[in-house]
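Taking the form predicted alone, here's one chain by itself in structure tokens.
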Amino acid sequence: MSQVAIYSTPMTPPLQVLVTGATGRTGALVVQKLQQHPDQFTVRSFARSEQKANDLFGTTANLYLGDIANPADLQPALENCDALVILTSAIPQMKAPPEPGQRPEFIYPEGGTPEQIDYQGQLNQIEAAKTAGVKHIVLVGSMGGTNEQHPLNRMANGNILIWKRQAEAYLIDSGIDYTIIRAGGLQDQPGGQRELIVGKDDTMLAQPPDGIPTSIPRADVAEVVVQALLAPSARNKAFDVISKPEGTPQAVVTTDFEALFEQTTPGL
């Protein structure tokens, strides 16, 4: 179990936190990490599938079913919440198995385009949180939003990273305290074993520090989310985050998240 440091914070623990996209691969890790610290957090999950939530968490307690496209679904889930963690994202689907030697083609399902999910869906969440009096939103996004030609933007012509970045700008202008975490390429690897590095505006994509891969384990992203809910130095910051590969010489496993967030800056 990870160790959550206790920081002075404007909100009194346990914090009531809603996690949207809770049954996604990163969202589920965030929910599970928050559940490990009942003295610090009371966790609510927001998802579309009751069965998937039960399979992942072994319970449907504190689960709110709904669709981020429908603001009315969000209202009861956010009532009396201190913080919102946004982990919703559009997911492309392969059209059909490609022929030998051909690249696969992708589409977004009806109602599930990046504009609908990563922009309008996030705006719905931000506005619902504002109406509910939520004091802090942690938004998990992706690096690459400054590059229109990024491969993820070109996938199915969805411009997913562009839409994500526009939603981030909306959050910054909303007046709610924010923490925007733009993760590098996500890995299904154990967390808590690497040194994390933060940056801004995709500079680490353009010039990776020490030539390391611009990737990070999902479990480390989940830990950054948990720590950001508690650390004052994470408030009103937006940043990119990657990790040094496990076993990198002279690397120091990140445990002081307050110091990590001190390296980050406000604004898009």
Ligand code: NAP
Given for the second form:
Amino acid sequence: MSQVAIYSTPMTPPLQVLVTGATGRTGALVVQKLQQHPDQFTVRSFARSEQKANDLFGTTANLYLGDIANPADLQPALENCDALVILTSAIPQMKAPPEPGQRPEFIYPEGGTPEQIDYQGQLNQIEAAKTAGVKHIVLVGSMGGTNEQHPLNRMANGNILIWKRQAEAYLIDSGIDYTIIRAGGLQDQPGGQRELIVGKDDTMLAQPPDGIPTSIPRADVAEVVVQALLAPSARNKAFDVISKPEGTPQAVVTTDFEALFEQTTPGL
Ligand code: NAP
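Starting from the form predicted alone above, please write out the structure of the form predicted together with the ligand.
Let's see the whole complex now, leading with the same chain.
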């Protein structure tokens, strides 16, 4: 986050933020970024595995163990929190290594379908946040939710992007301030080196700007989350986000996130 402006509020106490999916690939990056700014944030992690959390963060301080299927696990984690970052997701598993020339087949584990995790699990988080008096929810979702035929929806017939989008609609109607970040294809690449582009309703999937790939590094998504927690112009917005590939001529690396969020709009 070095060269990026952060919206400093020096006289206010740090924001208490709970990150769910904290041991996920993007969730862990968000936790680590928030931890770098103890003056701005006090971060709590919500995860299923103590071992995984300890391996990632070198500590289990401020770790709340639980399952998003259990509202009772969420309640203590959200007590006195100002903001919730939702980074949980159903995770498909390969059935078996594919035969040569065959496509791999996927299943969702029992209790881990998109309907259970990306819809009901997110509703549980939103309701628990409401009960706890949380003021802002930042939800990371995915582009593609307007298209039932999207390959990720067809995967194990899970309709994962459709369920995610239904949970987004629920969040918007919840009355809690929201920021919904629908990422393009996630890459494990360095962040802070690209121009980010925002859109809506999968229009960038249908027609990628300048034909660029509709992808974005996880580290950039994590930065968008951190900035959204602080920037007033991120409140009550939902948007798709992708990045120009590094080295794109005339691209300007995104550092002004207020300006980025100002390009986005409320509603699904
Ligand atoms: P990820 O690594 O798959 O992490 C998902 C997290 O959800 C994991 O930490 C997992 O816990 C947690 N989780 C799953 N079920 C849970 C449960 N019942 N209770 C508590 N936690 C549970 O995520 P990612 O790949 O960084 O993706 C972040 C978000 O971006 C997701 O919503 C994803 O769908 C979306 N997205 C992905 C892509 C892509 O290209 N992959 C593209 C656009 C958007 P464990 O750590 O214990 O497994």
